[in-house]
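Given next, in structure tokens, is a single chain: the form predicted alone.
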Amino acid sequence: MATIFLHAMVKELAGRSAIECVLDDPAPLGDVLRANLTERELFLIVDETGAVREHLNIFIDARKIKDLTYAIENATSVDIFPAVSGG
């Protein structure tokens, strides 16, 4: 089972902190998100062009990615949270 963890403001806006996903085969992250998140939750992560929102970080098993075609499998940990910025 792959687990998607939502952090900080993403978690607050989605109203939940983790989504467990059972995968039969490795699948692209984008497909897994579309299949397991509500439309509202998906909109928090992906923009209208289908790309990961600019100020969002996604780590898969502690590796930063922005490519929604990256294949994930069971036992994968996906962490999604807003980038930290200051000024």
Second form
Amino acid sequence: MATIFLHAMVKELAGRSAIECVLDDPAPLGDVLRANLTERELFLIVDETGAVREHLNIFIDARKIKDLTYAIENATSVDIFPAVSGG
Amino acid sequence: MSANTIAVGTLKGLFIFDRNGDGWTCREPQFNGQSVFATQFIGGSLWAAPFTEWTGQMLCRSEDGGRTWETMEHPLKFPEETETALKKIWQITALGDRLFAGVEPSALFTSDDGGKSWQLCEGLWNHPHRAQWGPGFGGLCMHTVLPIDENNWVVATSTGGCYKTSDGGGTWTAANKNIVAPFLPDPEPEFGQCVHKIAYDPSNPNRLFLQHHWGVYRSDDRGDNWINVGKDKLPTDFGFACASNGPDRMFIIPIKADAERVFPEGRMRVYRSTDAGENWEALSNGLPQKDVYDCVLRDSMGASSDGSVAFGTTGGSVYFSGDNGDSWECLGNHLPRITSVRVGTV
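We have the form predicted alone; now please give the form predicted together with the partner chain.
Below, the chain from earlier opens the complete complex, with every other chain and molecule after it.
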């Protein structure tokens, strides 16, 4: 089971902090997000052109990988953070 | 019915003022930290469009005057084939059961199911002029949406100008005749004018009022022809906000110049015409008249038919008049930069 953790503002706006996803096979992160998030939740992270929002960061197993084609599998941990974009 | 609520959108949340006897009280901010460029009273509902650079644009509705909110589950977004991403919602309005949203990049959306789903107005999106529209300082935004009746709608974009349809959005024509554009090679082009805001007279929907980058205009034929009604009558020809609560009454707030976005002479004044722009009077009773280097943006003034008028400044001050501007009271200072103001009843 992969787990997608939402942090800070993304968590507040989505209304939940973690989404558990059972994967039969490794799958691109974008496909996993589309299959397991509501349309509203997904739109917080990915715009309608398929681009991850500029000021969000995605960490896969603690490595910064902002790539929706990256394949994840069961036991993968995905963390989605708002960037510290204050400056 | 007297207005009892003022919704003030800012760069850091929505502030709601409630009438409390003879005065007003401000609630804790809604959507704390989020920008609200568009808010609107529609029927008994209050709508708001909170935005953040991190998570994009949302659209929310409240049925209890802004105390609790429902976020639309299916976001307003561009169809995939446009290869375009929504940046911001700049305008929300309604005609009957149909909702309208003006957005950035400049486009018009409609909803016939209470905001559950939205459709891009393809007639306007596919207009051949659109590729030549360019962004003003606020972005390439559709800041004015005026659905006059089922078939006749007027919109305006910065920069691009005013457009109108008479077939419910199927076809559109530029409607900028006589509006000058000194920044373009042709000073009176078919389109490209830097229209800042348009309001319509609720007692005469053929009559439109327009604040342009260079002047204040009126149309008596839904935008087919415009006449400059401010020339040599106002302290400047520049400004953003424009509101009307009819009949023949309009309010503008002159700003010194595009490169000096402050009140002329350091005095905060609203200008009112009660004869559709033929004559103007400065309204300053209750407004600060010394060393005020502040500004009012295009959507930061609202008016209602009971004589209520309110505006908010980039410096975070909110002013209200219950007598069509004869006198003003300050409802609050030091709010974040104010981007939208609407007066309504909930």
